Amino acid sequence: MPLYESVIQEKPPIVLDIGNAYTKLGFAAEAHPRKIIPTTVVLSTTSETKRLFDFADTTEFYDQIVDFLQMIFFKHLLVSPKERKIVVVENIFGQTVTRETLARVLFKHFDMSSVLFVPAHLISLSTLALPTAVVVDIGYSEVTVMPVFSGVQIMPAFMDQSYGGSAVHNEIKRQLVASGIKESLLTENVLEDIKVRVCFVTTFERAQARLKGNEPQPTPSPSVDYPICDYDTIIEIPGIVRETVYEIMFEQSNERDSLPHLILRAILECSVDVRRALLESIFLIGGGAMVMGLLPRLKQELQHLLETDAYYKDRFHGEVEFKFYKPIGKENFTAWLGGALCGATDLIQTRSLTKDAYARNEHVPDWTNLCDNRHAGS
């Protein structure tokens, strides 16, 4: 009997990608997710609406997910969780709050049989099949690199920024302020709709040709009208503010943290062998890595600090070429996709944590932790 009709015969697994902006989920063997949804939750008690990470102490939180996860069981995938697998797609390095409560709220509350947490860079490159390659992030919080060799991430070599796509919304706002434009009328949503549709990342001559002050300055992209349908407005959103507000991923500074420096300086992180391997396999993932013409930025930036700069120009040597790899689906739901292709195979059998499991000791085992990682006897 093939390996997927003896794993998903009956009901498959569930697939979970929680993120801070934006929730992917569906089940396991599919191509993309049944629905993609905001991560929010309307609290049963008060009808409030509030971001599910948003939360004062567990209590809170317990119920925020019992409600967010009740919405996605019986109103988008129409299914009873009880007795039926759950994979979450989770950050490595995940607050282990955020973990512990939503185990205790699958296996409490909704009587799940098993739950598998596999990290979102590790599986996304299950996607490809690949091995080996730098895995960059790019969400709304934080911008993420995990160097991953043979299948292990070099977690020394982790590197975090908080350029997301939250930052890009607040360079948004302040430059659209700065233009006389009324703060109440960019609200989260018409901010999020304004960097989808008419924002972009410049291209490395006309960045450098502005940050060097060169004259003549190059001529600013288009402005374009943007209707505000709850406020019956339109606002003129400047040809300079579409093209500039990304800067903030490529800001040159003494701290050495823009997105091309956290690359090169993951990859020092590992050892000199695996170096040449993650030069040439790089990808990204995330929603903010779909933006119109942020690769061959990346790509020309990263050359152009080899090229100039000597901390690097001492540490890679010989002919350098970055290598990107493209997703087989959209960025967005890439780590998704990953842990739908894991959910499809023996592994949701093996390497799951059970409801029996949990019950012994109602403790999630994590890598971070001693106990959970020491062999027996010892």
Given for the second form:
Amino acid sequence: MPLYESVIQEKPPIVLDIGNAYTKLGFAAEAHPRKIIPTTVVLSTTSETKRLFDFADTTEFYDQIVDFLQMIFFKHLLVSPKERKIVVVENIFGQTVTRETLARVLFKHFDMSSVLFVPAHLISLSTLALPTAVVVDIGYSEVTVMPVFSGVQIMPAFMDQSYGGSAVHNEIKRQLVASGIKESLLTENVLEDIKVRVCFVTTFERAQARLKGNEPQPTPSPSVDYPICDYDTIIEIPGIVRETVYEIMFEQSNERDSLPHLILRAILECSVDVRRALLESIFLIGGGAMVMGLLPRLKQELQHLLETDAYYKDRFHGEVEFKFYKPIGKENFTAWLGGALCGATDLIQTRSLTKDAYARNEHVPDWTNLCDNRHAGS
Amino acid sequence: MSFMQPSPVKYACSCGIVNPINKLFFCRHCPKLRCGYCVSHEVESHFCSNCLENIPSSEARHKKNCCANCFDCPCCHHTLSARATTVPVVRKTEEPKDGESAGAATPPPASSKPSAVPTTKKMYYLSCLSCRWTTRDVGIPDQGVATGTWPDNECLYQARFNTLMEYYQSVVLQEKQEKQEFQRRKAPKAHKFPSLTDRTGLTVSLIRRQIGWSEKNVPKTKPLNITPAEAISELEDLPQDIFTQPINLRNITTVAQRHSQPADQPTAVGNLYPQRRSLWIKRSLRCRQCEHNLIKPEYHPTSIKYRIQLFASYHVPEVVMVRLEHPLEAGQSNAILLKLSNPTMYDMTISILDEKPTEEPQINPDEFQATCKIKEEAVTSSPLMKVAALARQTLTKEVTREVRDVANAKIKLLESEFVLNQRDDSKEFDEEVQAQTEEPNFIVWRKGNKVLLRLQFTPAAELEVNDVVTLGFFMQYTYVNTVSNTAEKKEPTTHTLSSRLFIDAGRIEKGN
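What about the form predicted in complex with its partner chain, after the form predicted on its own?
What follows is the whole complex; the chain from before opens it.
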């Protein structure tokens, strides 16, 4: 095939990353998404707003996806979806019902010509031009850790925990309600705004001092008067709240499930030969990774665990220094950016699930499904 | 029909979703009811909702679906308007003359030097009339022209992104070439006669090399070199003053403001830049079964008219609920008054049924589609369109869902069918009373194309107080179709169609 046929396409493929809180949408070969919109859908039947992933049965979910994509195509991207290609960035451990329903909507309702599902963790690495890293995705509903070595995801080493953005929201709410603020004021939007504008991850030394209960305790940051316009009130956010809400990610427990533990355990699940390479390449993506002070804190916590925790001391030897990668864009659309890079190459032609292939057996190939995993010859 | 209140009368669309008549379309070619869900939407034209300028789709794609002239406020997403100011301009040639005052006061040259011609220049800046944000707040210099060459916020890593893209394109291309090469070698050559090279072990490339010719093979593309990202171990620490200095919330952007500028997502208000306004579109709707247009708007953005408009209320008799005779009671017979009106230019014969009438074998869908396609081919008759038509056949059809039956009252059927007269606008002004004909007793009143109908029903006995009573029935009507599907038949054809209706009659008021 001549070069021009494969590379130059008249219609650029659509790239979609549907997150639990925000959806990133745009076109392939563009350096940033066109829009970042909340993953909520206004139902065409009852015109109420609800989250896309709240559903009782598949039919309801199908209708919600139809309404949601209708809005994306005709209000934001302004293209006819018919006969177009699309790249969907997906969570590799996402629910089967999600991708099956999504594929059904894309092919049957919108009549698109092909869909390319790309795994978020792996494709994020393409923005660094690297084959190896531990990819930590701090999303809204969960934190996931996936080590990738030489472009292969190490599936058994996958780890996840539920302290993502929504857990931080709950923590802010809990602390503010405890300090005497009415719960009805603290809607989800207000909590998110407080989290993004006011809160940060405190330093390792201060957190340790709090933990040990030493005297004197570090003086907390100045408190902030936060106006809530909808109710015409001003609430005071104490400095201690600003500093400590992110401590849920670093809470020590016997479960060994705080964020640094999660990363170290994921690396330990990998084979011995790849561990050192992984230790020196940690890549944080997802909107939750954009908070101030997270990286230095995480690094210090990891170093601290290696030095003090006997379990890790026995398993990691020699001089270890944790290194981190900076994303080229912003963390919250790094996975989308990987999808945009992927959609710009010829992979969109060769690796996509086409409409004809889908029409044959109405099924999306999945790595967990034995039918799709068998060798092609058998 | 009221636009503010949801209509109590709902029609079941052919796809199984229940809608009021003002949300439905009618495909004359099928002929069936369609709704927004079961038609395919297409982008007809792009326009800017602020300056109402029509923008061709190629230009819209080039401009990334943004208007060239209009901007949105980055703070509140309201439209920005250009404000003009006059600024005094100091002529460079005059400067040496007032040498003694040049250092001290240059701003008012017109007043200090009356002999100099007061030259002023109109300068423009953008201002939000809603939240008072201006481009001056963030230090964007004023522009000489109103439409202005306002700065686009450039993507900082665009160069790196382009390098990455080229790199991956070359990697994928190389992979593909290797695969092709592999398949070429694997495939055995099917020659009728054994060639000389097979026997002697000489290959074409060997011979070429012996003769001294260049290699025939295409030079292999090598992936470009790329410097992978560097891992860093020195991370920037939290600024120390975060623990001591109070923060000013007014200087920190909200989530919505950050997301409206997705490339850089600034955290400080000072980095907000005017955003180019997104375009809007006009949509055209197309029936999925027969591929005919149902709605096609006029091209011009200011026009609200349509070139093709097949709204259901122009073709299907409209049913309006007038009133109930008695308050609703469970198990007590009641009657409802319905006004039916005929929007078409032909008389309709209407009957009310309680179960779906057996479909008369009017149109075989496959046959019909074939005729449609033949017509289409005759029009376009290009091989490309044929391919497209073939591709459409493989299209997997969406499953039609069953209409959810929510009726909970028993309808007493009418004794006979009745005629709904054609619509005649001139009759509206006629004073003379029509000659009274013998009417069936369920017709309360009749004028022009409208009929008031008395329909008896009994709500189900097991309903509780405050339960909604829903009547459900089938309305069968004759419809004269002026478009013909086949080329040879020119006269209008008459179909007998039926629609399923649900009427929300109200709530049970008294218990029994």
